[in-house]
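One chain comes next, on its own, written out as structure tokens in the form predicted on its own.
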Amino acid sequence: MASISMNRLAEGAEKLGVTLDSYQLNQFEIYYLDLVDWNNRINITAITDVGEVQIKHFLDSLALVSVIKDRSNVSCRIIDVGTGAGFPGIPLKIAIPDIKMTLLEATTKKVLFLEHIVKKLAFNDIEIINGRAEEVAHKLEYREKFDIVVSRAVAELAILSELTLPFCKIGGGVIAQKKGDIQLELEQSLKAVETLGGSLTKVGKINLEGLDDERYLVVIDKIKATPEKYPRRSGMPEKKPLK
């Protein structure tokens, strides 16, 4: 395969406090290609073009980077919960290598393919599971296991906090990555995240060159124990948002 340019990624990346090597920056392309590769057969992802990948899902993804860094150490435990073709997940292990990943997916063909790009990157320390949260969050191993649980997900904070604080332990956090005008569901979210054992700490702005939409970082900080009956069962939190 020809080499692809990734300057776009590294320039972005250097301005939201990221260097990234040229050992790191060879793992995006072979990232890029296979996702392209991948997505001509199944479909991963809608955004292929190499410009727009280099922003809105790597540069995207690891906008995260100094948020991670501020909360935990570098080897922290982290979930991406609704990792789909691995974001925010894999860009994070690229640029903090020394993290322990675990890649939660339920949809079956994008597992598959996280499952190639892992061992194609020669990943340590990462884990993919085939599963969706409201089932595995109630599993020992992974109940309030993890120091930092991401998620860029489209559901609203109110279900996205039900599919995410039962993973994060006490005194860890859940960091969600959200666009557009979030004010309302902000404010429609305060019982669930409350009721969930979390509680609102801080709305964070993401500026990138080359996204239109406004882009943001919630940040929700995990203070009790999530009552055992969360989260309910699959489909329930969409149905039902706690609200």
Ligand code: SAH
Given for the second form:
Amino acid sequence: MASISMNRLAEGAEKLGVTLDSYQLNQFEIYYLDLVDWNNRINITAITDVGEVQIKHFLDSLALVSVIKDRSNVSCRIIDVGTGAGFPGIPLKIAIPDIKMTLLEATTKKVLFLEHIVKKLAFNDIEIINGRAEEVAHKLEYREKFDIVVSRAVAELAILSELTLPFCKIGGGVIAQKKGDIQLELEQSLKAVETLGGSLTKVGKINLEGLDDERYLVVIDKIKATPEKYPRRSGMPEKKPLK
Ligand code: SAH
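Starting from the form predicted on its own above, please write out the structure of the form predicted in complex with the named molecule.
Whole complex next, starting from this chain.
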């Protein structure tokens, strides 16, 4: 195969401290081709240019690798809440094959793509759930069971905390990927984070060439159990954020 160039990805990944071998680069290439192919029929991403996908989807996702490796052993259990077409969950699974990855997505057509690509890329230890965080987080097998919860571009932090912290083990953490001016959003999330058993620990800036906006990683540590009533029923975290 190897018909299109994943050089940008390979070079950018090196700068992030992530070395991708030819098998992994080939997995990214297949992912790119099928993403664009499916996107012709069902709208799953606004970004389809090969250079842009490498930066804005693949490398942006891989910016989490060092944070994950610093926090946990490589076989840790991770859930990606609102993964869409698989970001950041699938790039992370390609880059760190030993992690146990759960992809959670509410929209069925996106889940169909996820099922297709996960099968094609022949991963072990990956699970896809078609559902809403508000419901899935109350199931015993998923509640407070993950070392790390990741989420990109799903909701503002006050809302996102309610959709993510209930999945996280005490001692684990949430890593949220955010864009733009996040100062006010951070301030407005403090009450929610505390109510849900978290502690806002760190905000890091992502430095990637070719990005035209500011991108941040927000790390929230889980320091105590989330009260049982959270998350509230579907839609409530968004309708009435815990501000
Ligand atoms: N993380 C992906 C997708 C972002 S779009 C990326 O960065 O490209 C946000 C996605 O979150 C959508 O696909 C939407 O269906 C999903 N989503 C929003 N609220 C959700 C919820 N409560 N539970 C599960 N998925 C949700």
